[in-house]
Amino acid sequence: MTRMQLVEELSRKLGVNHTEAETIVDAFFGAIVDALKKEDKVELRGFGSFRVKKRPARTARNPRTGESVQVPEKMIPYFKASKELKQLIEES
């Protein structure tokens, strides 16, 4: 699912415009990306939660010329599923 898909779905079992729905939409995935900006973790209960993760700095290699390459560390968003949401996946 996209997310204009996402916004078309809320708009139609919400009975709201368009326009409402994408401010929803772009509210709700603003507010996840605002706690990962600050680290923190967030939880949607019988769903999952997203959290950061702090990747350490390491030596690679450039596949084109073979040269060692620093990669600084950096922070990557995870998403872990919760129990209920992994048990509804597997019953479909």
The other form holds:
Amino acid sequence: MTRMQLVEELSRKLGVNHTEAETIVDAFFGAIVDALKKEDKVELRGFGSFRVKKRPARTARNPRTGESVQVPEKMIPYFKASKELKQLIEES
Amino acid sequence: MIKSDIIDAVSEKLTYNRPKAEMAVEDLLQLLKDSLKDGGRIELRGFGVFLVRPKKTGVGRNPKTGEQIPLQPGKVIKFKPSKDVLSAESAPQIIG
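Same protein, different form: I have the form predicted on its own, so give me the form predicted together with the partner chain.
In what comes next, the whole complex appears, and the chain from above leads the way.
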């Protein structure tokens, strides 16, 4: 499923036009991203939770040239599925 | 942040009253769940990808006792975040 398919299905389900459904989808994911940017965690009961972890700076190598590259410290988002969702997937 | 905060954000952005915003968020979550249940991959540009993968099968071991435990087949959900979804400046970064 792509973002567009999600928008279409939501628009059908809620009986709103495409643009409105698109705004809902963007508001939803935008709110999650904004919270994660503030290093806040996002908990969605029955679905799962998102949190960010810091990945420290490190020295990596360009695999093609073998050249050393300094990779800066970075915030990485993680998703953990809820028990309910895990079970739903397991049984599917 | 919890679901209720997201409902507030949706309610504000779309000038929906709360029950309407709540329904929108619940329906959206249900669509995501249904899609994952159908074995789907959900690809959201600028956010990330949810994938359903088969679980590893074979023999697992309790590292302490060496006891063998068969791994049950099944499926797991993976989330792969979009590159640089959290970097506000979104400067090109080298992924190691």
